[in-house]
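As structure tokens, one chain now follows by itself in the form predicted on its own.
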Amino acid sequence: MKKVCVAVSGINAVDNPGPGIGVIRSLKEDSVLEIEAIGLAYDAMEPGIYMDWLVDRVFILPYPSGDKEGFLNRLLYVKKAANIDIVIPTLDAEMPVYIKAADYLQSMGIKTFLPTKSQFELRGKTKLTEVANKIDLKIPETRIVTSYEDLVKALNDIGLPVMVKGLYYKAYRAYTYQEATGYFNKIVAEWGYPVIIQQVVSGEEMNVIGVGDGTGGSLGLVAIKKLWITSLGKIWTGVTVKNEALLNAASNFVKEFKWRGAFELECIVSKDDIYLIEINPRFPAWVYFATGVGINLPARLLKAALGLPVEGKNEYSAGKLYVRYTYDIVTDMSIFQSIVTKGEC
């Protein structure tokens, strides 16, 4: 077995979970790789810190939205302290920093396997029409607004209810003009302009997870239907599906844009129509679902990054059920004290 030290972020396995624990669990189940998992956390209360049967060591990082140089210096400290071979970032806010610094990290001995800057920008709501047209999907009627007058016109054109969305973050469903205005103001205050007003499309929520090899090839795809979501919109129960049109669209996405790394397409399926709602440029929190049905995407991404042979199997069974659950950990206070005082454990 090849021993690899992998740093993974997003170990905040809370009610709004990050993908990190699912990624680490997947990596450790691979039969070819012997994984030492290094958790990268931003807060001392992230549950992954205390899952010592799964996460071998943990380091606290400064938030990537702050001092970029400080963030990278801390990552280099982790490289020196734990001898990491590769880092797999799983949170949206980190991605621009890692993408920009990919060549620098490579020169320092830290591999990544990430989309390019132009690929990452495809996730912007204003780019969805371009993407959807090229992969034969629809998008809900959409308006880009930068003023209250634009907002009123968009609401009149589309009709209520609508989704009020930030360019990259936040999405709210508004049923009245007052609600739409309130969410509009909230997004502008937090993220600025533009704001996206979008038609609400009814249908079944279906998502596709995958990894692109960067040359137009797919390293695996799995489609699921959400059966039950939390109040925060996170999947709690789902089932695998074999919607060929959806899988073909995901395959075309990888081919058309030569996508490199992990991704998720969020869609609404209404009879024969498939609407593209969101593009996520990283693994989703339900990533282990794909591993559980035989498509270990985190391990395939890691092997691709290391130049190792990647398993070619892409078949999985429809009708496999995914159920998320909560779990209690009782551990020693010394772990918390070490994280708080030393920033690592």
Second form
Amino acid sequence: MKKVCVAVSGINAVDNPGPGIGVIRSLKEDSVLEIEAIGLAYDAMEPGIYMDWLVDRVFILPYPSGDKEGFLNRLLYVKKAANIDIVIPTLDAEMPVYIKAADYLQSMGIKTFLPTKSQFELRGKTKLTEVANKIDLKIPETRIVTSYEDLVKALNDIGLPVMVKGLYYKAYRAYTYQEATGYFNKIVAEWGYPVIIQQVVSGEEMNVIGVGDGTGGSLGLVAIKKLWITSLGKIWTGVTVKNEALLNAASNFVKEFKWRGAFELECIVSKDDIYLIEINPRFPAWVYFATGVGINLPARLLKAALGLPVEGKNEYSAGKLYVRYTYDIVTDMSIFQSIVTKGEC
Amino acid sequence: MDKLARLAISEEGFIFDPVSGNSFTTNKTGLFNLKALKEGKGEEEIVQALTEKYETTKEGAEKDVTDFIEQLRYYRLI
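Follow the form predicted on its own with the form predicted together with the partner chain, if you could.
Below: every chain and molecule of the assembly, starting with the one above.
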């Protein structure tokens, strides 16, 4: 098979890791695909730059939140320099840019396999009720607040503790009015209004990862439970589960919204109720867990994007353990030097 | 007993619930009780079997079995 050149972002394998390294490792482990992996980095210190057994070449990109034209021009430079066939973005902040530019990138010879703009907007916490209702999930009691008066009313209505969340990013648990006010101000300062005040639901925190084919079909689903998380809330160990209600809900999500591309549903399972907490329109950083249990979602996404046949196996075993670990690389300055001076290596 | 049927139980007394992702450990007596419950045996049958297998009184076995079932209920395993 012809070698496929794939650009992948999120190679920042740090304490709050991006999904890129898991995506690349999955692609390279596929038995059919022959992959050249191009890492797209935003900082010369991203560890993926130095992981040459997985990442073949690296290019530094400007931040997507800045000049959009400059960002896309840099991507076209990468296309010209490395002849990339497809790009798999994995970071929240870059998704809107890639989704908006998907047709343009396609016309320039760079494929993507992303959700549409309207699908992407479903991740907004104000949209969660609509999504949850359509796929028979619940959501915790929620208030959308835009003032201090609204906040106090929401706290009185819901009762403490509560989750204080930004519309798209950040979530804090508050046990007192003072804490809730502090987090409210913090989110407003960083992300603006509105702020979401949500009931704390107790239960098992479970997540589902999957890929939708864009016509209502699922290219694979894996459900897991996080067993141990870091102080940043990131998974360190986890276990696969076979919760049929949760997997059915994820399957309905793909079917109902004709989801295209990767996604992660974050849920809380409380007795027979499943609460939808968050939709992530991309692979999570633990994406390799699914690959490790036989459901190679990045490879399936890539094959779907290239119009290749996608394997239909969706069975995996419950009780498989995921353990993240740290590792050390010692290298010389030449890679760092090249990245800093040329923006690529 | 549907929940019991789905549990993966090892000979060392490690129990994994594939739906919740929770795992538990139990001692030999607990393992004995769990297997008996999975086979559909009733409390009285299990008490009888315990007194035959281990050096324990009927009252002691009854207390153990009742306590164990309560624990299973607490952990939502039955």
